[in-house]
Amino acid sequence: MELSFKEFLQSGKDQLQRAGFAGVEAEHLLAHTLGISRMELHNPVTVAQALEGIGDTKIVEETFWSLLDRRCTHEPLQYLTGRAYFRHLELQVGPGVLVPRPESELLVESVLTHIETLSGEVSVVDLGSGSGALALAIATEAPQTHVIAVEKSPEAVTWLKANVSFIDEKVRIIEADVATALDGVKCDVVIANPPYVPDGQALPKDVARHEPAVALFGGEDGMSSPIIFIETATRLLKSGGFLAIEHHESQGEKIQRILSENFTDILLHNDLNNRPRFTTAKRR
(Lines of atoms letter the chains of each structure in order from A and count residues from 1; the text may use other names and numbers.)
(Lines give C-alpha, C1' and ligand atoms only; values in the text may rest on other atoms or scores of the structure.)
Protein backbone atom coordinates (compact mmCIF):
# COMPACT_ATOMS: atom_id res chain seq x y z
CA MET A 1 0.00 0.00 0.00
CA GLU A 2 1.44 3.36 -1.00
CA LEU A 3 -0.62 5.04 1.73
CA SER A 4 -0.40 4.16 5.40
CA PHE A 5 -3.15 1.83 6.59
CA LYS A 6 -5.01 4.67 8.33
CA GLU A 7 -4.74 6.87 5.23
CA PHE A 8 -5.90 3.95 3.07
CA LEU A 9 -9.00 3.47 5.23
CA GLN A 10 -9.66 7.21 5.35
CA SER A 11 -9.54 7.44 1.56
CA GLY A 12 -12.27 4.81 1.45
CA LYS A 13 -14.37 6.74 3.93
CA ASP A 14 -13.91 9.90 1.89
CA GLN A 15 -15.11 8.14 -1.28
CA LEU A 16 -18.27 6.91 0.43
CA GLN A 17 -19.01 10.24 2.05
CA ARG A 18 -18.67 12.04 -1.29
CA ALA A 19 -21.28 9.64 -2.64
CA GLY A 20 -23.63 10.31 0.27
CA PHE A 21 -22.96 7.22 2.39
CA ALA A 22 -21.74 6.91 5.97
CA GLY A 23 -17.96 6.76 6.14
CA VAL A 24 -18.11 4.01 8.76
CA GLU A 25 -19.29 1.61 6.04
CA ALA A 26 -15.71 1.65 4.71
CA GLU A 27 -14.64 -0.02 7.95
CA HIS A 28 -17.13 -2.83 7.40
CA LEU A 29 -15.93 -3.32 3.83
CA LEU A 30 -12.23 -3.27 4.68
CA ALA A 31 -12.73 -5.64 7.61
CA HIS A 32 -14.62 -7.97 5.27
CA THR A 33 -11.78 -7.75 2.74
CA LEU A 34 -9.24 -8.71 5.41
CA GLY A 35 -11.40 -11.44 6.92
CA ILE A 36 -11.50 -9.85 10.36
CA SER A 37 -14.15 -8.08 12.45
CA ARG A 38 -14.68 -4.34 12.34
CA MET A 39 -13.40 -4.06 15.92
CA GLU A 40 -10.22 -5.97 15.00
CA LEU A 41 -9.63 -3.42 12.26
CA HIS A 42 -8.37 -1.06 14.96
CA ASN A 43 -5.84 -3.58 16.32
CA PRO A 44 -2.54 -3.06 14.41
CA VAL A 45 -1.28 -6.54 15.28
CA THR A 46 -4.43 -8.24 13.96
CA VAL A 47 -4.37 -6.13 10.80
CA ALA A 48 -0.70 -6.94 10.19
CA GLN A 49 -1.41 -10.65 10.61
CA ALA A 50 -4.36 -10.45 8.21
CA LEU A 51 -2.27 -8.66 5.59
CA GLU A 52 0.53 -11.17 6.01
CA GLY A 53 -1.94 -14.02 5.57
CA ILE A 54 -3.22 -12.57 2.30
CA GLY A 55 0.31 -11.90 1.13
CA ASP A 56 -0.32 -9.48 -1.72
CA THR A 57 -1.52 -6.05 -0.64
CA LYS A 58 -2.61 -5.33 -4.21
CA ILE A 59 -5.35 -7.94 -3.77
CA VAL A 60 -6.57 -6.07 -0.68
CA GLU A 61 -6.51 -2.74 -2.51
CA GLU A 62 -8.33 -4.02 -5.60
CA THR A 63 -10.96 -5.87 -3.60
CA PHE A 64 -11.59 -2.93 -1.28
CA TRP A 65 -11.91 -0.39 -4.12
CA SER A 66 -14.20 -2.74 -6.02
CA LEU A 67 -16.49 -3.07 -2.98
CA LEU A 68 -16.48 0.70 -2.51
CA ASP A 69 -17.47 1.23 -6.14
CA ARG A 70 -20.31 -1.28 -5.82
CA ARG A 71 -21.55 0.39 -2.65
CA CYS A 72 -21.55 3.73 -4.43
CA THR A 73 -23.97 2.23 -6.97
CA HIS A 74 -26.30 1.49 -4.03
CA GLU A 75 -25.64 -2.23 -3.69
CA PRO A 76 -26.65 -2.99 -0.08
CA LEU A 77 -23.77 -3.13 2.39
CA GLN A 78 -25.14 -6.41 3.73
CA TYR A 79 -25.01 -7.98 0.27
CA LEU A 80 -21.39 -6.89 -0.13
CA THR A 81 -20.27 -8.36 3.19
CA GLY A 82 -22.71 -11.28 3.11
CA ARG A 83 -23.76 -10.50 6.67
CA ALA A 84 -26.73 -8.89 8.39
CA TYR A 85 -27.27 -8.48 12.10
CA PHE A 86 -30.64 -9.05 13.75
CA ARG A 87 -31.01 -9.00 17.54
CA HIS A 88 -28.19 -11.33 18.70
CA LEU A 89 -27.86 -13.12 15.36
CA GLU A 90 -25.37 -12.83 12.51
CA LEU A 91 -27.20 -13.91 9.36
CA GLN A 92 -25.99 -14.75 5.88
CA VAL A 93 -27.74 -12.65 3.23
CA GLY A 94 -27.31 -11.77 -0.43
CA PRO A 95 -29.20 -11.21 -3.68
CA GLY A 96 -32.65 -12.80 -3.64
CA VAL A 97 -33.48 -12.22 0.02
CA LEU A 98 -34.57 -9.16 1.97
CA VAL A 99 -32.12 -7.62 4.40
CA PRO A 100 -33.61 -7.97 7.93
CA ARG A 101 -34.84 -4.64 9.31
CA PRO A 102 -34.37 -3.38 12.89
CA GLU A 103 -38.11 -2.59 13.04
CA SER A 104 -38.87 -6.31 12.92
CA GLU A 105 -36.96 -6.81 16.17
CA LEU A 106 -39.87 -5.20 18.02
CA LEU A 107 -42.27 -7.74 16.52
CA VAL A 108 -40.02 -10.55 17.77
CA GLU A 109 -39.93 -8.94 21.22
CA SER A 110 -43.73 -8.89 21.32
CA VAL A 111 -43.91 -12.56 20.33
CA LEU A 112 -41.32 -13.56 22.94
CA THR A 113 -43.29 -11.70 25.62
CA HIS A 114 -46.39 -13.69 24.69
CA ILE A 115 -44.51 -17.00 24.63
CA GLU A 116 -43.36 -16.36 28.20
CA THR A 117 -47.02 -16.58 29.29
CA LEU A 118 -47.40 -20.08 27.84
CA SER A 119 -46.40 -23.40 29.36
CA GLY A 120 -44.87 -26.43 27.70
CA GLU A 121 -43.67 -26.63 24.12
CA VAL A 122 -44.92 -23.80 21.90
CA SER A 123 -45.47 -24.31 18.17
CA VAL A 124 -44.55 -21.30 16.01
CA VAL A 125 -44.99 -20.79 12.26
CA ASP A 126 -43.10 -18.03 10.45
CA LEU A 127 -44.88 -17.17 7.20
CA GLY A 128 -42.66 -15.71 4.46
CA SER A 129 -39.52 -16.41 6.45
CA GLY A 130 -36.96 -15.01 3.99
CA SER A 131 -33.51 -15.16 5.59
CA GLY A 132 -35.03 -16.77 8.69
CA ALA A 133 -34.32 -13.77 10.92
CA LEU A 134 -37.61 -13.89 12.83
CA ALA A 135 -37.83 -17.67 13.02
CA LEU A 136 -34.25 -18.07 14.24
CA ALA A 137 -34.48 -15.23 16.74
CA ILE A 138 -37.50 -16.88 18.36
CA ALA A 139 -36.03 -20.38 18.18
CA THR A 140 -32.79 -19.32 19.87
CA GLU A 141 -34.29 -16.97 22.45
CA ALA A 142 -37.22 -19.20 23.40
CA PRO A 143 -35.85 -22.79 23.48
CA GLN A 144 -39.27 -24.21 24.40
CA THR A 145 -40.50 -23.39 20.89
CA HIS A 146 -40.82 -25.66 17.88
CA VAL A 147 -40.45 -23.34 14.88
CA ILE A 148 -41.48 -23.90 11.26
CA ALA A 149 -40.27 -21.45 8.60
CA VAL A 150 -42.38 -21.20 5.42
CA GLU A 151 -40.83 -19.67 2.29
CA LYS A 152 -41.59 -20.16 -1.42
CA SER A 153 -38.84 -18.17 -3.15
CA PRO A 154 -36.02 -20.52 -4.26
CA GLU A 155 -33.50 -17.70 -3.93
CA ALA A 156 -34.60 -16.85 -0.40
CA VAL A 157 -34.75 -20.51 0.59
CA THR A 158 -31.04 -20.84 -0.25
CA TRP A 159 -30.21 -18.22 2.38
CA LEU A 160 -32.80 -19.61 4.81
CA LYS A 161 -31.25 -23.07 4.64
CA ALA A 162 -27.76 -21.65 5.16
CA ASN A 163 -28.83 -19.74 8.26
CA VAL A 164 -30.82 -22.60 9.76
CA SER A 165 -27.89 -24.96 9.19
CA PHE A 166 -25.46 -22.56 10.85
CA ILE A 167 -27.62 -21.22 13.70
CA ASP A 168 -30.31 -23.73 14.69
CA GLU A 169 -30.94 -26.92 12.73
CA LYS A 170 -34.08 -27.64 14.76
CA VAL A 171 -36.01 -25.03 12.77
CA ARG A 172 -38.02 -26.89 10.14
CA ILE A 173 -38.15 -25.39 6.65
CA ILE A 174 -41.23 -25.75 4.44
CA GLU A 175 -40.80 -24.69 0.81
CA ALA A 176 -44.35 -23.76 -0.12
CA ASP A 177 -46.73 -20.96 -0.95
CA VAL A 178 -48.17 -19.39 2.19
CA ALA A 179 -51.73 -19.83 0.90
CA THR A 180 -51.48 -23.63 0.80
CA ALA A 181 -48.72 -24.45 3.28
CA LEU A 182 -49.20 -26.77 6.25
CA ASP A 183 -52.69 -28.00 5.41
CA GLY A 184 -54.24 -29.59 8.50
CA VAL A 185 -51.61 -28.20 10.89
CA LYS A 186 -52.47 -26.20 14.01
CA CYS A 187 -50.07 -24.02 16.00
CA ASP A 188 -49.86 -21.66 18.96
CA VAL A 189 -48.18 -18.68 17.30
CA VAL A 190 -47.95 -17.28 13.77
CA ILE A 191 -45.51 -14.56 12.81
CA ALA A 192 -45.85 -12.96 9.41
CA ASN A 193 -43.88 -10.43 7.40
CA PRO A 194 -45.71 -10.35 4.06
CA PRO A 195 -44.91 -8.16 1.05
CA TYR A 196 -46.89 -5.06 1.98
CA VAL A 197 -45.43 -2.06 0.16
CA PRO A 198 -48.00 -0.41 -2.18
CA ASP A 199 -46.95 -0.93 -5.79
CA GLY A 200 -46.48 2.76 -6.57
CA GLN A 201 -44.42 3.68 -3.52
CA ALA A 202 -40.90 4.94 -4.17
CA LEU A 203 -38.20 3.11 -2.20
CA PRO A 204 -34.56 3.93 -1.36
CA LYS A 205 -32.22 3.09 -4.24
CA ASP A 206 -30.52 0.32 -2.26
CA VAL A 207 -33.85 -1.45 -1.89
CA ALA A 208 -35.44 -0.62 -5.25
CA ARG A 209 -32.42 -1.64 -7.33
CA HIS A 210 -31.26 -4.74 -5.51
CA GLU A 211 -33.70 -6.33 -3.04
CA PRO A 212 -36.34 -8.73 -4.42
CA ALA A 213 -39.54 -6.95 -5.49
CA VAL A 214 -41.56 -10.12 -4.88
CA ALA A 215 -40.79 -9.81 -1.16
CA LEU A 216 -41.60 -6.09 -1.04
CA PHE A 217 -44.70 -5.20 -3.04
CA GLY A 218 -48.19 -6.33 -2.05
CA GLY A 219 -50.44 -4.97 -4.78
CA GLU A 220 -51.93 -1.57 -5.55
CA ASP A 221 -52.59 -0.70 -1.91
CA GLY A 222 -50.11 -3.23 -0.55
CA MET A 223 -52.86 -5.36 1.00
CA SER A 224 -53.05 -8.31 -1.41
CA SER A 225 -50.39 -10.36 0.36
CA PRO A 226 -51.30 -9.37 3.94
CA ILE A 227 -54.85 -10.60 3.32
CA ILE A 228 -53.55 -14.00 2.18
CA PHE A 229 -51.18 -14.22 5.16
CA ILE A 230 -54.04 -13.41 7.55
CA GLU A 231 -56.24 -16.07 5.94
CA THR A 232 -53.49 -18.63 6.44
CA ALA A 233 -52.89 -17.55 10.03
CA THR A 234 -56.62 -17.91 10.69
CA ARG A 235 -56.44 -21.46 9.35
CA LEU A 236 -53.31 -22.42 11.28
CA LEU A 237 -53.91 -20.94 14.71
CA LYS A 238 -55.57 -22.80 17.54
CA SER A 239 -58.27 -21.01 19.49
CA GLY A 240 -56.44 -18.47 21.63
CA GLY A 241 -53.43 -18.61 19.32
CA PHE A 242 -51.31 -15.49 18.84
CA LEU A 243 -50.66 -13.63 15.59
CA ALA A 244 -48.05 -10.92 14.97
CA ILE A 245 -48.09 -9.45 11.46
CA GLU A 246 -45.89 -6.67 10.10
CA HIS A 247 -47.48 -4.18 7.70
CA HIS A 248 -47.22 -0.75 6.09
CA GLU A 249 -47.71 2.27 8.32
CA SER A 250 -50.89 3.15 6.38
CA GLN A 251 -52.52 -0.27 6.76
CA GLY A 252 -53.29 -0.46 10.49
CA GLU A 253 -57.02 0.19 10.22
CA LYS A 254 -57.45 -2.19 7.26
CA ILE A 255 -55.56 -4.94 9.09
CA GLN A 256 -57.70 -4.40 12.19
CA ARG A 257 -60.91 -4.55 10.19
CA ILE A 258 -59.92 -7.86 8.56
CA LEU A 259 -58.71 -9.39 11.82
CA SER A 260 -61.89 -8.41 13.70
CA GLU A 261 -63.78 -11.20 11.93
CA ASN A 262 -61.80 -13.98 13.63
CA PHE A 263 -59.52 -12.35 16.21
CA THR A 264 -59.74 -10.49 19.51
CA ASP A 265 -57.29 -8.37 21.55
CA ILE A 266 -56.16 -6.58 18.39
CA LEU A 267 -53.30 -4.18 19.12
CA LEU A 268 -51.42 -1.86 16.76
CA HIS A 269 -47.72 -1.38 17.60
CA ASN A 270 -45.36 1.41 16.52
CA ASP A 271 -41.83 0.92 15.22
CA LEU A 272 -38.56 2.56 16.29
CA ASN A 273 -39.59 5.73 14.45
CA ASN A 274 -42.97 5.77 16.20
CA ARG A 275 -44.82 4.75 13.04
CA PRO A 276 -47.51 2.03 13.01
CA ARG A 277 -45.61 -1.12 11.95
CA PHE A 278 -47.19 -4.36 13.19
CA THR A 279 -50.36 -5.71 14.74
CA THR A 280 -50.90 -8.49 17.25
CA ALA A 281 -54.13 -10.39 17.90
CA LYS A 282 -55.52 -13.60 19.40
CA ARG A 283 -57.54 -16.17 17.49
CA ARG A 284 -61.10 -16.63 18.69
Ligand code: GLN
Given for the second form:
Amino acid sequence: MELSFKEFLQSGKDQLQRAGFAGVEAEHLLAHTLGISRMELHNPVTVAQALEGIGDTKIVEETFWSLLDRRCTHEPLQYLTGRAYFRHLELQVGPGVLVPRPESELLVESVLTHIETLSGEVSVVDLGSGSGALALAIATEAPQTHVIAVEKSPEAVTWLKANVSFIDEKVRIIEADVATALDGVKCDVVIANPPYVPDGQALPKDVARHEPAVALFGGEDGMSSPIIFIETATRLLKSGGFLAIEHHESQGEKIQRILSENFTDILLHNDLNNRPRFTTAKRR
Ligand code: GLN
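Write the structure block of the form predicted in complex with this ligand for the protein whose form predicted alone appears above.
In what comes next, the whole complex appears, and the chain from above leads the way.
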Protein backbone atom coordinates (compact mmCIF):
# COMPACT_ATOMS: atom_id res chain seq x y z
CA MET A 1 0.00 0.00 0.00
CA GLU A 2 1.70 3.19 -1.15
CA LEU A 3 -0.47 5.52 0.91
CA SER A 4 -0.70 5.28 4.67
CA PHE A 5 -3.88 3.54 5.80
CA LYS A 6 -5.40 6.88 6.84
CA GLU A 7 -4.65 8.44 3.46
CA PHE A 8 -6.02 5.37 1.73
CA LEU A 9 -9.35 5.72 3.58
CA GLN A 10 -9.37 9.48 2.96
CA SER A 11 -8.90 9.00 -0.78
CA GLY A 12 -11.98 6.74 -0.76
CA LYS A 13 -13.98 9.37 1.11
CA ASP A 14 -12.86 12.00 -1.40
CA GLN A 15 -13.98 9.85 -4.34
CA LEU A 16 -17.45 9.41 -2.84
CA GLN A 17 -17.80 13.06 -1.90
CA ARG A 18 -16.82 14.19 -5.39
CA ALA A 19 -19.65 12.00 -6.71
CA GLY A 20 -22.15 13.49 -4.24
CA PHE A 21 -22.21 10.71 -1.62
CA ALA A 22 -21.48 10.91 2.10
CA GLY A 23 -17.78 10.31 2.82
CA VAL A 24 -18.61 8.15 5.83
CA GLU A 25 -19.86 5.45 3.47
CA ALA A 26 -16.20 4.80 2.57
CA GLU A 27 -15.67 3.77 6.20
CA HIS A 28 -18.46 1.21 5.91
CA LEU A 29 -17.02 -0.14 2.66
CA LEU A 30 -13.44 -0.36 3.92
CA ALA A 31 -14.53 -1.98 7.19
CA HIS A 32 -16.53 -4.49 5.15
CA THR A 33 -13.49 -5.16 2.91
CA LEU A 34 -11.37 -5.88 5.98
CA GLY A 35 -14.04 -7.88 7.80
CA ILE A 36 -13.98 -5.55 10.82
CA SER A 37 -16.41 -3.01 12.26
CA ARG A 38 -16.37 0.69 11.36
CA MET A 39 -15.17 1.62 14.85
CA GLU A 40 -12.29 -0.87 14.54
CA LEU A 41 -10.96 1.09 11.54
CA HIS A 42 -9.65 3.60 14.08
CA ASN A 43 -7.67 0.96 15.97
CA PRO A 44 -4.28 0.46 14.21
CA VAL A 45 -3.72 -2.90 15.90
CA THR A 46 -6.99 -4.37 14.64
CA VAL A 47 -6.37 -2.92 11.18
CA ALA A 48 -2.87 -4.41 11.06
CA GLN A 49 -4.21 -7.81 12.12
CA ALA A 50 -6.96 -7.68 9.49
CA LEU A 51 -4.47 -6.72 6.75
CA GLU A 52 -2.14 -9.50 7.85
CA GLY A 53 -5.02 -11.98 7.85
CA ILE A 54 -5.83 -11.10 4.23
CA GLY A 55 -2.12 -11.19 3.42
CA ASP A 56 -2.11 -9.21 0.19
CA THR A 57 -2.83 -5.47 0.49
CA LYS A 58 -3.38 -5.38 -3.28
CA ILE A 59 -6.56 -7.42 -2.78
CA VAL A 60 -7.75 -4.92 -0.18
CA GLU A 61 -7.04 -1.98 -2.47
CA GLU A 62 -8.76 -3.53 -5.49
CA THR A 63 -11.79 -4.66 -3.51
CA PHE A 64 -12.19 -1.24 -1.90
CA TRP A 65 -11.84 0.65 -5.21
CA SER A 66 -14.30 -1.63 -6.91
CA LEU A 67 -16.86 -1.16 -4.10
CA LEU A 68 -16.41 2.61 -4.33
CA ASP A 69 -16.98 2.50 -8.11
CA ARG A 70 -20.13 0.44 -7.63
CA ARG A 71 -21.40 2.86 -5.00
CA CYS A 72 -20.84 5.69 -7.50
CA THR A 73 -23.30 3.92 -9.84
CA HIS A 74 -25.83 4.18 -6.97
CA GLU A 75 -25.77 0.53 -5.85
CA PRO A 76 -27.25 0.75 -2.35
CA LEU A 77 -24.61 0.69 0.38
CA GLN A 78 -26.51 -2.17 2.02
CA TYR A 79 -26.24 -4.32 -1.14
CA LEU A 80 -22.48 -3.72 -1.22
CA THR A 81 -21.91 -4.68 2.41
CA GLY A 82 -24.69 -7.29 2.31
CA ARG A 83 -26.04 -5.96 5.60
CA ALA A 84 -28.97 -3.79 6.68
CA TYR A 85 -29.95 -2.75 10.17
CA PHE A 86 -33.59 -2.79 11.27
CA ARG A 87 -34.57 -2.19 14.89
CA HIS A 88 -32.10 -4.43 16.80
CA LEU A 89 -31.52 -6.81 13.88
CA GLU A 90 -28.70 -7.18 11.39
CA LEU A 91 -30.21 -8.58 8.21
CA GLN A 92 -28.61 -10.01 5.10
CA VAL A 93 -29.74 -8.17 1.96
CA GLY A 94 -28.71 -7.86 -1.66
CA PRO A 95 -30.07 -7.54 -5.19
CA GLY A 96 -33.64 -8.84 -5.44
CA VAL A 97 -34.87 -7.70 -2.05
CA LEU A 98 -35.94 -4.30 -0.73
CA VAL A 99 -33.61 -2.76 1.86
CA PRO A 100 -35.69 -2.40 5.07
CA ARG A 101 -36.64 1.23 5.77
CA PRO A 102 -36.74 3.11 9.09
CA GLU A 103 -40.41 4.05 8.59
CA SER A 104 -41.32 0.36 8.83
CA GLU A 105 -39.72 0.29 12.29
CA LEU A 106 -42.67 2.37 13.48
CA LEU A 107 -45.11 -0.07 11.88
CA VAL A 108 -43.48 -2.86 13.94
CA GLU A 109 -43.68 -0.68 17.06
CA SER A 110 -47.44 -0.30 16.75
CA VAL A 111 -47.89 -4.05 16.25
CA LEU A 112 -45.77 -4.76 19.34
CA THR A 113 -47.83 -2.29 21.37
CA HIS A 114 -50.98 -4.12 20.30
CA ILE A 115 -49.48 -7.55 21.05
CA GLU A 116 -48.69 -6.38 24.61
CA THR A 117 -52.43 -6.02 25.23
CA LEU A 118 -53.07 -9.69 24.33
CA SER A 119 -52.59 -12.66 26.60
CA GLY A 120 -51.26 -16.08 25.62
CA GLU A 121 -49.80 -17.03 22.27
CA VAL A 122 -50.32 -14.73 19.32
CA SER A 123 -50.38 -15.74 15.65
CA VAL A 124 -48.92 -13.19 13.26
CA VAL A 125 -48.76 -13.20 9.45
CA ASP A 126 -46.38 -10.89 7.58
CA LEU A 127 -47.61 -10.42 4.00
CA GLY A 128 -44.91 -9.76 1.39
CA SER A 129 -42.11 -10.35 3.84
CA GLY A 130 -39.09 -9.55 1.62
CA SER A 131 -35.92 -9.85 3.72
CA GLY A 132 -38.07 -10.81 6.73
CA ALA A 133 -37.31 -7.59 8.64
CA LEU A 134 -40.85 -7.12 9.99
CA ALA A 135 -41.49 -10.81 10.70
CA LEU A 136 -38.15 -11.29 12.48
CA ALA A 137 -38.41 -8.08 14.50
CA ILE A 138 -41.79 -9.20 15.83
CA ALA A 139 -40.71 -12.79 16.44
CA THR A 140 -37.62 -11.72 18.41
CA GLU A 141 -39.17 -8.80 20.30
CA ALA A 142 -42.38 -10.63 21.20
CA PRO A 143 -41.39 -14.25 21.89
CA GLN A 144 -45.00 -15.29 22.61
CA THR A 145 -45.76 -14.91 18.88
CA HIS A 146 -45.89 -17.53 16.13
CA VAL A 147 -44.92 -15.71 12.96
CA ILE A 148 -45.55 -16.76 9.37
CA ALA A 149 -43.76 -14.87 6.57
CA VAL A 150 -45.41 -14.93 3.13
CA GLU A 151 -43.28 -14.06 0.09
CA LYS A 152 -43.64 -14.92 -3.61
CA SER A 153 -40.42 -13.58 -5.16
CA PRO A 154 -37.81 -16.38 -5.43
CA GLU A 155 -34.95 -13.85 -5.14
CA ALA A 156 -36.44 -12.34 -1.97
CA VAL A 157 -37.12 -15.82 -0.54
CA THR A 158 -33.39 -16.60 -0.74
CA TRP A 159 -32.63 -13.63 1.54
CA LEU A 160 -35.64 -14.42 3.74
CA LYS A 161 -34.43 -18.00 4.29
CA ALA A 162 -30.93 -16.81 5.17
CA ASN A 163 -32.26 -14.31 7.70
CA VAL A 164 -34.70 -16.75 9.28
CA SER A 165 -31.99 -19.38 9.66
CA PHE A 166 -29.53 -16.89 11.21
CA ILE A 167 -31.93 -14.95 13.41
CA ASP A 168 -34.98 -17.02 14.38
CA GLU A 169 -35.68 -20.41 12.88
CA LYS A 170 -39.17 -20.49 14.40
CA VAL A 171 -40.48 -18.08 11.76
CA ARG A 172 -42.31 -20.14 9.13
CA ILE A 173 -41.79 -19.21 5.50
CA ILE A 174 -44.62 -19.69 3.01
CA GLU A 175 -43.57 -19.21 -0.61
CA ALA A 176 -46.85 -18.06 -2.12
CA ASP A 177 -48.73 -15.19 -3.68
CA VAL A 178 -50.37 -13.03 -1.04
CA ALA A 179 -53.67 -13.18 -2.94
CA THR A 180 -54.09 -16.92 -2.42
CA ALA A 181 -51.75 -17.73 0.49
CA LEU A 182 -52.75 -19.60 3.66
CA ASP A 183 -56.19 -20.83 2.60
CA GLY A 184 -58.24 -21.73 5.67
CA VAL A 185 -55.79 -20.17 8.16
CA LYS A 186 -56.95 -17.71 10.85
CA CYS A 187 -54.64 -15.43 12.82
CA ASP A 188 -54.57 -12.64 15.43
CA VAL A 189 -52.36 -10.10 13.65
CA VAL A 190 -51.52 -9.23 10.04
CA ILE A 191 -48.65 -6.91 9.19
CA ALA A 192 -47.91 -5.78 5.63
CA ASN A 193 -45.60 -3.53 3.70
CA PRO A 194 -46.97 -4.02 0.17
CA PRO A 195 -45.55 -2.48 -3.01
CA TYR A 196 -47.43 0.83 -2.94
CA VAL A 197 -45.47 3.40 -4.94
CA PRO A 198 -47.58 4.86 -7.82
CA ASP A 199 -46.08 3.59 -11.12
CA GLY A 200 -45.03 6.99 -12.46
CA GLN A 201 -43.39 8.28 -9.30
CA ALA A 202 -39.72 9.23 -9.60
CA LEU A 203 -37.59 7.56 -6.92
CA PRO A 204 -34.03 8.25 -5.76
CA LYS A 205 -31.43 6.68 -8.10
CA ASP A 206 -30.30 4.07 -5.54
CA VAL A 207 -33.87 2.80 -5.34
CA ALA A 208 -34.96 3.21 -8.96
CA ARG A 209 -31.87 1.62 -10.51
CA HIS A 210 -31.19 -1.23 -8.13
CA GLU A 211 -34.07 -2.21 -5.87
CA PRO A 212 -36.72 -4.64 -7.16
CA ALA A 213 -39.63 -2.89 -8.92
CA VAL A 214 -41.93 -5.74 -7.89
CA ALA A 215 -41.44 -4.74 -4.23
CA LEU A 216 -41.98 -1.05 -4.90
CA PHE A 217 -44.65 -0.31 -7.49
CA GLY A 218 -48.33 -0.93 -6.91
CA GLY A 219 -49.96 0.13 -10.20
CA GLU A 220 -51.09 3.50 -11.52
CA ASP A 221 -52.12 4.97 -8.15
CA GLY A 222 -50.05 2.42 -6.20
CA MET A 223 -53.21 0.85 -4.76
CA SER A 224 -53.43 -2.45 -6.72
CA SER A 225 -51.27 -4.42 -4.31
CA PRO A 226 -52.50 -2.74 -1.10
CA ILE A 227 -56.07 -3.69 -2.12
CA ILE A 228 -55.07 -7.34 -2.57
CA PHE A 229 -53.13 -7.34 0.72
CA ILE A 230 -56.17 -5.91 2.55
CA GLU A 231 -58.44 -8.57 1.00
CA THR A 232 -56.11 -11.28 2.27
CA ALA A 233 -55.86 -9.66 5.72
CA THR A 234 -59.69 -9.56 5.85
CA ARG A 235 -59.79 -13.29 5.06
CA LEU A 236 -57.04 -14.26 7.52
CA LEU A 237 -57.92 -12.21 10.60
CA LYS A 238 -60.12 -13.54 13.38
CA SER A 239 -62.84 -11.20 14.60
CA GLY A 240 -61.05 -8.57 16.73
CA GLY A 241 -57.76 -9.29 14.92
CA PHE A 242 -55.32 -6.45 14.25
CA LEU A 243 -54.01 -5.16 10.91
CA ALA A 244 -51.07 -2.80 10.40
CA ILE A 245 -50.37 -1.83 6.80
CA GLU A 246 -47.79 0.58 5.40
CA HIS A 247 -48.81 2.78 2.45
CA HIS A 248 -47.97 5.81 0.39
CA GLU A 249 -48.55 9.23 1.97
CA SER A 250 -51.28 9.87 -0.63
CA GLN A 251 -53.25 6.70 0.17
CA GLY A 252 -54.49 7.25 3.75
CA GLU A 253 -58.07 8.12 2.78
CA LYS A 254 -58.42 5.38 0.18
CA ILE A 255 -57.11 2.77 2.62
CA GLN A 256 -59.52 4.01 5.28
CA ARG A 257 -62.46 3.81 2.87
CA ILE A 258 -61.62 0.23 1.90
CA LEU A 259 -61.03 -0.86 5.49
CA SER A 260 -64.28 0.67 6.77
CA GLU A 261 -66.21 -2.23 5.15
CA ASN A 262 -64.79 -4.88 7.49
CA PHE A 263 -62.69 -3.07 10.09
CA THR A 264 -63.18 -0.71 13.05
CA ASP A 265 -60.77 1.43 15.09
CA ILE A 266 -59.10 2.65 11.86
CA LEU A 267 -56.13 4.87 12.71
CA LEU A 268 -53.75 6.68 10.38
CA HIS A 269 -50.15 7.03 11.67
CA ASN A 270 -47.36 9.36 10.56
CA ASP A 271 -43.77 8.42 9.75
CA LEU A 272 -40.62 10.12 11.05
CA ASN A 273 -41.07 12.89 8.47
CA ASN A 274 -44.62 13.46 9.69
CA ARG A 275 -46.16 11.99 6.54
CA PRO A 276 -49.19 9.69 6.89
CA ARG A 277 -47.42 6.35 6.33
CA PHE A 278 -49.40 3.46 7.82
CA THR A 279 -52.83 2.50 9.06
CA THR A 280 -53.91 0.17 11.86
CA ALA A 281 -57.37 -1.32 12.25
CA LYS A 282 -59.34 -4.09 13.96
CA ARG A 283 -61.27 -6.77 12.09
CA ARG A 284 -64.99 -6.64 12.84
N1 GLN B 1 -40.93 3.34 1.31
C2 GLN B 1 -40.37 2.69 0.16
C3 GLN B 1 -39.71 3.70 -0.75
O4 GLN B 1 -40.27 4.70 -1.08
C5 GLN B 1 -41.42 1.92 -0.60
C6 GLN B 1 -41.72 0.66 0.05
C7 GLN B 1 -42.87 -0.04 -0.58
O8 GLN B 1 -43.33 0.19 -1.69
N9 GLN B 1 -43.37 -0.92 0.16
O10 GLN B 1 -38.61 3.49 -1.17
